[in-house]
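To begin, one chain is listed below as structure tokens, in the form predicted on its own.
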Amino acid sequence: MVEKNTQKKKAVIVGCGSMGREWMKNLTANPRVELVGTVDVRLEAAQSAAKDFNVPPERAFTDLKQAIAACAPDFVVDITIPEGHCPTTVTALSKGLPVIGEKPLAASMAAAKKMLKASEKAKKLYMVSQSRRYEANHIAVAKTLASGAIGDVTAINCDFYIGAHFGGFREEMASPLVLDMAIHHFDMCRMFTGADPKAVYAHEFNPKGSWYKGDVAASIIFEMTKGIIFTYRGSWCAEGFPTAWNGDWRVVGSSGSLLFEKDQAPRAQCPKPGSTGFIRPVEDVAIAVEPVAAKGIAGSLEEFLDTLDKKIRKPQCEVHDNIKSLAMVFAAMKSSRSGRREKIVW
């Protein structure tokens, strides 16, 4: 419910293929949120959303700029191909908008570096929305690491294996698996253990029977901050016993472990108290998952939008933050093509 005598924050999309259709169901249906614009570099696009989010004719746009001055918007949303993230949020940023936008941040770090200095300069918020914190096990699994129930964090494992037949371009994609999914995961690990990356060592690679011209599998193993080895293991050409979306997890710690599979709820477990032995018995660690009241992208939305109230300070995912998942791709890709290990730096 809008408070009372609180007026809707007026919002313009750039961007109207299927994904920011998806955003414009959730700033459609969020009370606090008006849709007052839609821009696309195809105005037919952005005129068909308009039409079907109820935004008048005259509000489609293919100039972000026309739009700003036209609509005279609280904030812009960039859902625009990641080429296109950097010149749609400095724009935004420099009329002196605050932005939330898609992942991944950037597509590339000189861009990402921009982008995050217009932010400074504008002293104006940008939020990039990782909708994967926004679930109930996810936020689950980073509390119980936080509490200590397993002690300190010493390792987390994580395995994402699909066989995903996209046709497209991500078949064309030098490196499909890690720069087009798993920053989810990176984004990921760095929520479950709240450790920041240091350095990494990756191998890609495309193995026999693929249907992609790049390398669609890689091996990789972050050091984080913490003293922590982040491993991750992964394939898009992978068929057979597929792994959860989200990928399986096994976190190690210095006194039990915990498991996330298949999407289903973590369990962790310890050694009994005063147990000995070769191998000591163990007992399950009570884990509590409360429901999220806004998930995926409604939960990025609210955030976003209780920092612009100043409910809270600053989201997960602001541009400071977020850029330390992006710098863990591309260190990753460039490790892979040195052959050594790389430190991470942003």
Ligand SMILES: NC(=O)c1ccc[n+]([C@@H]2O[C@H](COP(=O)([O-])OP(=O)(O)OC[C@H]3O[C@@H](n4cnc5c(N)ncnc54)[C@H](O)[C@@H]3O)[C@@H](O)[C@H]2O)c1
Second form
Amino acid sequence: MVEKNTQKKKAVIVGCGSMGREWMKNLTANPRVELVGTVDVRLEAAQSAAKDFNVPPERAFTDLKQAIAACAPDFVVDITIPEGHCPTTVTALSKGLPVIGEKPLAASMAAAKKMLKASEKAKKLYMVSQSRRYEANHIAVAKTLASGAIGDVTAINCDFYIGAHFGGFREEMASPLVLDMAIHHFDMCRMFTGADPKAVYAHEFNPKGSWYKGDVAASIIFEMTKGIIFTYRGSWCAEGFPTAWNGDWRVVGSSGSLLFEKDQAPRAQCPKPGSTGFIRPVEDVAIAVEPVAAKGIAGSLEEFLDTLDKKIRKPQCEVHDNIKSLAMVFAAMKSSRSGRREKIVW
Ligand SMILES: NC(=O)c1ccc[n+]([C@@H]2O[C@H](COP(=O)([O-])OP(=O)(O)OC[C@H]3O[C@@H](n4cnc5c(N)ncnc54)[C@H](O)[C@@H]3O)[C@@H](O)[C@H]2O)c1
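Right, the form predicted on its own is done; let's see the coordinates for the form predicted in complex with the ligand.
To see the whole picture, the full complex is given below, headed by that same chain.
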């Protein structure tokens, strides 16, 4: 039990935009944390966030080094735009502070590797928050597959089709779907299967009638370890019959199949024991969906704090692990441009 404010871990947040504000709600709701400073390149954003989240006005900054000197935090929360993740996180790590930051890890593989090295050099934790790992249905899929309930996983498919009219920067990007959205689904595939990426063939395209400038749709085949093939089909420019934002999934195992669609509880089927014939009769496999105490970004914050408190050794999305999900994004874009199968390295 936390009895005094002094026992709380002090946090400085960098990036006070829309997701930064979600994180400020998350940090201030957590009894193990005290928000002690806000940073943004736009001073007015840092100041208004400080006001709204009860941080003293003199603790709003445009410079992280100044914030660290003045606030003496125990950790830094990096919710800047992807291009801001590398400078922010490397600065915090170089000051000996652990970091939890938003996805995607970085805006390039070169920046991601620099951040990984900075974490190794400082011997401090850098964890990416992949909030979708902290959802009851997703944990149930991962546990069911790991239990062997449908045998060995051989293929996993994800469909993601939503007609999303964002306006703004996404409609100008070269690869809005793969770079800005698919990282969630690629990371979920790794979470579900426990497999790592080996190679990819991707074809990105911009469908007729698209309101995006760049390639907002893609068909992608990943070769994963354990002999698993992951097929991803997606578009942010598809009107009608939307899938879930988490994607609609089919997993084929050596002795059954699992469906996870429309954010409904996952279902699985296997042939009845001893059955024979052309199409074998099947039966449902029971899947337990356990409630999750801390969901989404609340879950990733708990895992980060538990690691700092040495209750667990390593969080799921520690930089050395999460870089594999990012590598899937950049390798897919490379394949799409080269027209070739590309190996995935990190
Ligand atoms: N997990 C999710 O579902 C989810 C959802 C939305 C956004 N995100 C991620 O959160 C991050 C932030 O997204 P957002 O929607 O809040 O963007 P945003 O543009 O609303 O806010 C970003 C803020 O960071 C500030 N900033 C930019 N570079 C900076 C730097 N170098 N130093 C300090 N401040 C800097 C900007 O001034 C802005 O206030 C992105 O990485 C995004 O991908 C994740």
